[in-house]
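Just the one chain here, the form predicted alone, laid out as structure tokens.
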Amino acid sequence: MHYLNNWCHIRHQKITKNGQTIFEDEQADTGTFLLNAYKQLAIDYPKFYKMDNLCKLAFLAAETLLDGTSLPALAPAEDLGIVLANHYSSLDTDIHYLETAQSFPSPSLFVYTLANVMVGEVCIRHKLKGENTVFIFDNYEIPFLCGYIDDLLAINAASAVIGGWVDVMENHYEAFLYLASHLNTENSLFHDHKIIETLYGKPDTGFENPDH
């Protein structure tokens, strides 16, 4: 049996915990929210402003995620996995790449135009060495996300895994993110697709009308 240990949700201005809301700004766009909620959180790690909206959303939700618990503790780090998906890939950071391609191409947007940056950021900030997947859905695709990651769990390639969904194009964004392991505590749930839908809840219909 494999248990879900942590979730952690960031849309519609908001940032909760375990159902709790642990940050809020209603008023900021997207690129101010995120630098307002790493300033809140106080977090320190100078990276964060170089990186792309993408990886600083899947930052941010790997942090509250992961605050107050020890991974090293929890397993080796070939063994701390992460697997995630989206739908726009990295093609908020493409339009602006594209843009600047008009007239000098900028080396540090060329860089965060692969979806898979947000999950290198995320390994090498909590030192993650074990499997790490990005897949490209028309949808968050909860039962297959799930089924992956127990596999995962299954046959020993992994201990622990970070699971979840993080997209943005322009002003729309969101991410969820939980950590699933075979440890069982008190506040653990069972890592069941069923139980990550509830927990999700209704998809963000703001992704099906992007400003661009």
Contents of the next structure:
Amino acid sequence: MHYLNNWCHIRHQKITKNGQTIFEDEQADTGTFLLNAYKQLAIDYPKFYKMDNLCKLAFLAAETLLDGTSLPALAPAEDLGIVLANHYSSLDTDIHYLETAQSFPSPSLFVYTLANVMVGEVCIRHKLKGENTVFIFDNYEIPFLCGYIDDLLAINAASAVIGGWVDVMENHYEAFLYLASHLNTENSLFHDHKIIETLYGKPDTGFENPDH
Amino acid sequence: MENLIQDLKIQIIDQLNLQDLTPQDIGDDQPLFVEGLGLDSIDALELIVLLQQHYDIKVANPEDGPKIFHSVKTMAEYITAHKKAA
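Mind sharing the form predicted together with its partner chain? What's above is the form predicted alone.
Whole complex next, starting from this chain.
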């Protein structure tokens, strides 16, 4: 049996951890919300400013999720994995990059024109050196991702895995991350897709955009 | 030259998204890479774009990069020496 140790949800101008609100900013668009959250959470990581919105969102979700958790105490870096999914891949940044390409293509935007760069940013920050994967799905396929992470833990390909959904497109943004491991702590839940579906709640409607 | 150096600092902060810095935080002779501002190879490409965008100067020889982009002052000297007559 595997356990879900903590979870974090960012959507609708709000950041929650284990169901408790950490930050809220009702008036802000995506970029402003992410910047205000970074400042409010008092994180010191100047590279944050250079990231695209998808990476900023993944970064903030991971910061919130792992606050108070010692990953090195949990497992060696090589046994710490991360498995994410989203709908829009890096399209939000791809479009911005294309706009700059009309005059001077931006090298710093170009490096974010891949969805798995968000995983790289989290791995660098938290020193994760294990399995890492990004799936592109129409919807957050919780049973599939839960099963995939269960398999990694079961065959000892990882001792702890950050899993979830991180998606950005213009002013639609959502991140749902959780930490799964062999460790049964006081507040742990079973790593079960029905429990994750309950924690996640209703999907955001951002990707039902008729223009898409 | 002083005005150019000040303009460059503002442009560098904007182009490289160094939003935690102000122009006063960047010394004229402070190295831009590694031990100075800690810029990386992608930032170097952005600085090349900056010279082209704002000053219409193309860096023809990449081997000149370390000298040109050593500091804001060396950038300003390169711009002064290479800017086209109005």
